Amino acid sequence: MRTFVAPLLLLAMTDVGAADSPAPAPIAIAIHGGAGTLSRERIDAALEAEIRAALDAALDAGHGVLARGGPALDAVEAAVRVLEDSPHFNAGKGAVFTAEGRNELDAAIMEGHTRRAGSIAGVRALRNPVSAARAVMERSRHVMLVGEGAEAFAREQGLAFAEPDYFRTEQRWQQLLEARQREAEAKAPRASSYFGTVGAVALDRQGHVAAATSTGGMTNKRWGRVGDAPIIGAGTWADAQCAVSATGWGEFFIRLAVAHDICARVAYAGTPLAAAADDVVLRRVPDLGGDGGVIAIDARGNLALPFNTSGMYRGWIAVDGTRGTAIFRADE
C-alpha cells in the first residue's frame, strides 16, 4: 500500500528539515576606490552619487560571485574590473597620465590559503590590468611581469586591450595639466597628486580569502615610476587567515611592506584584525610621512578600512548582509 503524506505534513516536515540544517558559511566583501585628499567642495551631489552608484556596482558583482558559492579569487577580480571601466577611478578607464602624457597602469591579484599572486606594472593598453594579473599568476611561472613583456604575455592570453582615447578623460588630463604648472613654478606636488587606487578583499563559503588592487599609479610620475598597488606585500597581500588592499601614497607603503605588515601581526601577533590595520595606517605610514589607507578582512569576515586623509572612496557588504559606501570620514 502507498503511504500518503498530506500536504500540510509535508510541509512541516520540510520545515523541520530546514531548521535542523547547517547556516550558509559566512561571506563579505570590501573596495575601495582611492584615499586622498577629497573635499566636498569638488564633488557635487550629481558626481557623489554617480560615485556611489559605481561602488554599489562593483560590490554587487563582488557579493554576487561569493553569494553563488564563487571563490573569494572570482570575486575581487569582478569587483575590481567594475572599477576599471569606470572613468571615476584612478585605474583603467580615468586612470592618470604620466609626464609624457599617457597612462601606465599597475595590477596584481593575491589568493591567501594558496599564495599564489600574479602582478603586472606599467602597462599601457590593457583594457583590465587585474585581469592580466591573474593570467599571469594562473598561467605563467611567474609572479610580476611589467611593460611591453607583460602585453605580448597577456595578449597570448587573448586579453582586451583599448585604444588610448579609451582611458582618457577631461579631468585626468587637466590634472596633468596642473601638475605640470607647480612642476613649472616649482612648487610642490599636491597630496592628491599620490592617491588613487581601487581595490578589493573578500571572504567565501569556503573560508578562503583574497585580494586584488589596480591603478593608474601618481599624476605626472616619471621614469616607469611603480607605486605600491602591484608588488605583493606592500599593496597587496593575501594569506589564510588575512587579506589587504591598499590606498596611498606607495613610496611609504613600499618602505613599510604595509599589507602584509597588517596580516603578519594578525598571523604572528594574533592582533584583532581592526587593531592591527589601525596601528598601521593610523600610526606607522604618518609617522614615516605617508598618507593612504586600506580595506582588510580576515578568515572570519572581520572587515577593518581604516585611512589616515579626508576621504576614501569605499563600500562594503558585512556577514550580517549590511552593506554600506563611503566617501568622507564623516559618511559613516
Contents of the next structure:
Number of protein chains: 2
Amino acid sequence: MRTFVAPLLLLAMTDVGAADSPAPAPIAIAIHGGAGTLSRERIDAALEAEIRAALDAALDAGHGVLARGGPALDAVEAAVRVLEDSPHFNAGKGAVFTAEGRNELDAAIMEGHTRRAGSIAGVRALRNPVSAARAVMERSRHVMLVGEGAEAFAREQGLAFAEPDYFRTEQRWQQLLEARQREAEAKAPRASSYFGTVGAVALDRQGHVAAATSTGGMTNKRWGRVGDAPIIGAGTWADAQCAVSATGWGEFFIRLAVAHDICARVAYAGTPLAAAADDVVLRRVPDLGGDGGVIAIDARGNLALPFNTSGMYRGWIAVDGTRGTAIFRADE
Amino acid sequence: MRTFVAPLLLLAMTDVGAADSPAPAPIAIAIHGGAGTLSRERIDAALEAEIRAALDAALDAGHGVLARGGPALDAVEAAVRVLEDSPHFNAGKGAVFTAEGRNELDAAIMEGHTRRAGSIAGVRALRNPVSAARAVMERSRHVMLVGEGAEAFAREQGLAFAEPDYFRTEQRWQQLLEARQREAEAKAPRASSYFGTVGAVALDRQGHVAAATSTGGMTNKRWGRVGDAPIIGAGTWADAQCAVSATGWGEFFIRLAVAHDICARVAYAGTPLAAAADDVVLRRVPDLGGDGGVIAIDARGNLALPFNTSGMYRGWIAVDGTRGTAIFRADE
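In place of the form predicted alone, the structure of the form predicted in complex with a further copy of the same chain is requested.
Shown next: the complete complex, the earlier chain at its head.
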C-alpha cells in the first residue's frame, strides 16, 4: 500500500446527520523501519516473519493508544519505542556503529496542532531516544539538544540508559567492518550505509496528528554527523493538517526540507497528501541524487507511504481498520 | 526599510529590447546583526556609529563580491565573516557565554539553485563558523556536523581556530553573570538572552540566491542546546527563487520552520516575498509566543526585512543601488 484515501470519512463528512449514532472520529497510523536497497536474498522467511512481527507489534502499540482515545503524540512515541527495542531496525537496540565503533542516536517528535517539538542528536547511551526527544519537548524550554549536554539533560530527567552492549548486534558490527574495508580500499560507501531509521505518524480521535523518528544514523559515520531524523522540517514534521516521518539518505532530505515541504504543498498549493508526498519522494529527492521514503498522514486519515528504493519496512492501520505490513514494493 | 520591490527590474523585464545596451543583471544584498528588545538608552551615539560602520563594512564586503560578478554564496560568506569578526554581534568574536562560561558557536550556509547546504553546531574555537559550515558543504559528504566531531573536521580542513580569549567581550560576560543571578533568584531569563545572530542573503548576476547565518546562541545555555541558526529550513534556507536568514527566539523559529515556510509560501501559494515574510514573522511567530525577525530576498532582487521586536540591526543594498543601515523601527 502506498496511499490510502479515506472513503469512510468522506462519506461521513458529506452525510452529516444521516446516521442515528455517528461513527467515532477516525484514527489511523503508519510506521516505517527504514528504506533502502533491501534484497530478498538477504531476508529469509524466518527473518521476514520476525520483522513483520515487530512491525505488527509497533502498530498494535500505537493504534492501541488511539483506540483508547489517547493522543497521536502518545501513539507515535509508543510505536517508535517498540521499533527502537527491536534489534532489526537501525534505532535504539540494533543501531549501526560510527567510525569509532560506537553508537550515536538521534530522534525527534512533533505534535501538529500545538507545533510543540523535541529533538536530540548524538547521544550514546539512551535506551529510547524518542522518549528523550519528548522530554526535551515537554520538560525543557528548548527544542533540540545535542551530544553530552543532551545526555546530561536526559540523566536529570531520569530517563533509562543502557550499556554499550545493549545496542550491539553482530550484523551491525559486520557492516562497520565492511565499511572500514571499503574505505581502506578507497571504494565509495554502500548507499545502504546511509539508511535505516524508524518512524511513526498518527491521527487521533481529536483530529490531531503527530510524527516521530529515531535512528542510529550512518554506518562508519564520523565528525559528529547529524542526518535528517532529528531535524524538525527535514526528517520529522507535524502541523495542524499533516505529519511526516522520513527515512533515507539524510543529507538530501535536509537539503529539500522534505517533511515540511510535503506539508507545505498540502497547505499552500492544495495538493492532496499522496500527490505531495509522491512529488517530493519520487521526483525531487531522486532529481537531486538522493533516495529514501516517507510515511505521511493528514487530519482526515489519508495515508501515503512512497519510497524510491527497492524496499521500505512499513506498516499501517487505516481509518477503516484495514491493516498491513510490507517490505518490498511487490508486497502491496 | 522593511520591504523593497524592485521597480527597475520590473521595468527591464517589460521593456526587453527597448534599450541599446541592456542594464546588467540585478544584484542585491541584505544583512542582519540580530533582533531583540534593543533600547535607545543602551546604545549611545558612539556605539551606534560603530555598529552602523560594521554593518556598512559587511554590506561592502558582500556587495563587492556581487559587483565583480561573483556568486551569491561568496557574497553571503564574506558579509557574515565581517559580522563574525565584529565584537558588537553575537557571532564569532562577541559571542555570548554558555552556562559553563564557554562559547558555543553555530552557523549554516545554503546556495539556492544547487540546494547545497552546510551547517555546524556547538563548536567552541572556530574563528569564522560560517566558513566551517561552507567547508562542510563543499568538502564533506555531509550537511550538518556537531560538537567535537565538527571541530575535528574543521581542523583537518585547516580552518582558523582561536583561543577562548579571542571570543570574550566584557559585555557578554556581564550578561552571563546577570543571567546566572536571575536564575539563582528563580526569575525567568530575559527574552533578550535568546537573541543575537548575524546573517546575509544575496542575489548575484547569474540570478542565484544564497543565505548564511551565524550565532553564539543563547546566554547561559546548557545541555548542548541548538537554536534555529544551523537548522536548514528553520534559521537558514535558500532555493532557486528565495533565500532567508532568521534571527530570534530559535525554538519558535524551528517549530515553524520559518525560513523554509516563507519560501514555500512564495513557491506554492504565489505570495509575494514581502507578504510571505510578514505573514510568518508578524503573525505566525508571535501567535506561537515567539519573537524575532528575518531578512529575505528573491531571484528578482526584492528584499524583505520584517521583525516583531523593538529593533533589528540590519542593512541592505537594493537592485537600484540604494543602501542603508538601521537599528530601530523608526530608523526607516
